[in-house]
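Encoded as structure tokens, the following chain is the form predicted alone, with no partner shown.
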Amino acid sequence: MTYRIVHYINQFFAGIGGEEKAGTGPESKDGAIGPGMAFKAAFGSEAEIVGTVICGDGYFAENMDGASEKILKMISDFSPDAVIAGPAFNAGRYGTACGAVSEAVSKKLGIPVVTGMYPENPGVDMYRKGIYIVETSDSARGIKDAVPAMAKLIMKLLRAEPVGSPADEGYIERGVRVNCFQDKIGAERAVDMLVKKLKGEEFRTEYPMPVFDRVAPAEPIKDMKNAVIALVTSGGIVPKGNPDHIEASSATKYGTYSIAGVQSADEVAYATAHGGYDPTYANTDPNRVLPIDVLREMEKNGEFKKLYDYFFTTVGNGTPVANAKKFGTEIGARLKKDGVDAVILTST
């Protein structure tokens, strides 16, 4: 028996364009095209991908609920026995296209699908606890690792194979416990941990803790009359127009704005570009996000010397942790540089 297989991959990867075609919408096209070239390599005789579905990015970031219905009904069309999706790597929008496409697919049709993402991308966190997410690198440059692990678990899901654990089938844990028998009780195999870990050998534990970065608090200004502060903004407050076309969810960029002047943010020349909350109140008065008219005032009664001429601005909806550290590092530099006492970061 050849398993149907249907492929679901962004704009990017369909040869169809980049950012500039991220608003492309869903369509179809028979066999495989770009990575699914590799997954049909890698499946053999064994699996054909009959269907491949495309979707561009920003499109199903601002349609969800309308583009997960469409895409499933072309999936569906083709008649699968299974789905993969991506893999989609960090690319923190396709990973949550990815994520929410393979979870549909798992709930309402009833089929196996595995997506691949690296870590953390957002779609890991979002969808991980239902669907298969195989480890992926950042970047796709790991698309000779990922294909063969994908094309692995697949296949073992069709076939109705028992799945191992994460650490023997490169999946994302996805917090399910499950009863097994070891030869040894749990003390005996903590104590061999222990020894191994101080004999400085390979060991691995069977329950790793989670890590948090650790980042020390700034001194607090001591003369406030003095400071230069400035505004930071994850909760997407931007210019009318959204000039530099900031997505609404797992942002890939931020924007730099001038203020020089302005006293207040009006919702004449402002409004809001996020996409994870009600935005009626932020477009009504944008001051509500980006408070310049209160700090204009404070600035007018002398309780800081001066608000920096510029502020950034991003959205921390689904965003990749990798891509705000570098919006941060970024930020924190050319604020460091053009002499910034403290900032003020504003979310939703």
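The term rigid core refers to the maximal set of C-alpha atoms that superpose within 1.5 Å between the two forms. Nothing here was measured: the structure is a model prediction, and the numbers come from that model. Positions refer to the first chain, counted from 1. Compared with the form predicted together with the partner chain:
- Core-aligned CA deviation for Glu202 between the two forms: 2 Å or greater.
- Once both forms are fitted on their core, a CA shift of 2 Å or more is seen for Thr280 between the two forms.
- After superposition on the rigid core, displacement of the C-alpha of Val315 between the two forms amounts to 2 Å or more.
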Given for the second form:
Amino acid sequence: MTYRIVHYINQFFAGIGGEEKAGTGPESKDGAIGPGMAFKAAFGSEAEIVGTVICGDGYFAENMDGASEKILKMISDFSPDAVIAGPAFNAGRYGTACGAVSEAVSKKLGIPVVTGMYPENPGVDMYRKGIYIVETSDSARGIKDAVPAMAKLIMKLLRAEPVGSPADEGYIERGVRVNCFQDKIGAERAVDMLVKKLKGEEFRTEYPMPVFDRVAPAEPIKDMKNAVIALVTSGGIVPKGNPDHIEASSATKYGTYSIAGVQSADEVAYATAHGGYDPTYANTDPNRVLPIDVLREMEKNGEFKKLYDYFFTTVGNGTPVANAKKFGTEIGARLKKDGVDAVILTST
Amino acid sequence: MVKAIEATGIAVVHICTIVPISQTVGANRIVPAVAIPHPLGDPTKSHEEEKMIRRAILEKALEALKTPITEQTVFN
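Please move on to the form predicted together with the partner chain, as the form predicted alone is already shown.
Let's see the whole complex now, leading with the same chain.
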């Protein structure tokens, strides 16, 4: 049998136009268009591109929910067995659209879907956990590598063949762990890797660490005696009773509490909400995590001018990076507005 | 959080126990703490001794905030 495949592309790859046509709404065409011709060649007689659904990148970005719905309807009208989207290379809005359409197809139509993007495309971080995104180069020049890789993966999914690791199949990690048997035990594999590392040879880790972006160090405080310092903690110290119900793990919020006039984070008024360490010591003396007592003494001695009137707190325990970043951005904006010069952030 | 706050241009010193995590995540000014459940204290010591420990860490933190740096720095 020949599998029926629908292809999603943007206005540019459909030949409608560039940025000036990015506002084009969703439309549906029979057969393959643009990059679909390359897919058609890659599929041979095994699969056929029965239709192409097109949407302008600008239109999609501005009407995400509505556009997704319309596109999904157009796709399902072709009664496809699978969908391919893009590849979007490093085009941000196109990548986001491909990711959103792919996710909707996977969730709502329940059929295989594959898209392709450059690893730094913002669509990757948004959608890689739910869908297969084949890694491509950053521009359309990479189409000749992207098409065979995407075609191969979608055919595997259609035939319900086992899909290998991201490195073997060329898709971007979804953060899924799969149990498998190895010839050597973990200790041996780890030593093998270490030996390769020591020799300066290439090795492939079995547990890649997340990559974090960097921020340039801020200018130092030139005049500490006139500096306003704010206290922030991920150690979960909150007013007793945890009035804002900050979660013991995977926190979705932070608290902002006044410490104007407070001389010490004593055990009567404060406790920790953190669920990731033994709270005994922090609850006996919360200053061990939120050192208000000593900071007040230093403030009094004139070592710095003033402890900012509020402290910010959350629970750093399995907190998603996106949440932590959001908290930090909001806290930073407020401190900036209030003229705070420096921050002491304590973590357990 | 450290990075997002520092991105506004405000200097941040991170007082933390597990320095490698702070380094991996990307804090720029790092001051090592005592232990995970009591970063700025030590329950085996007297209250006064604990405050001395706390003060020493915080003084180091202020020093870190005063120090010009161009890359991640651990203030031991």
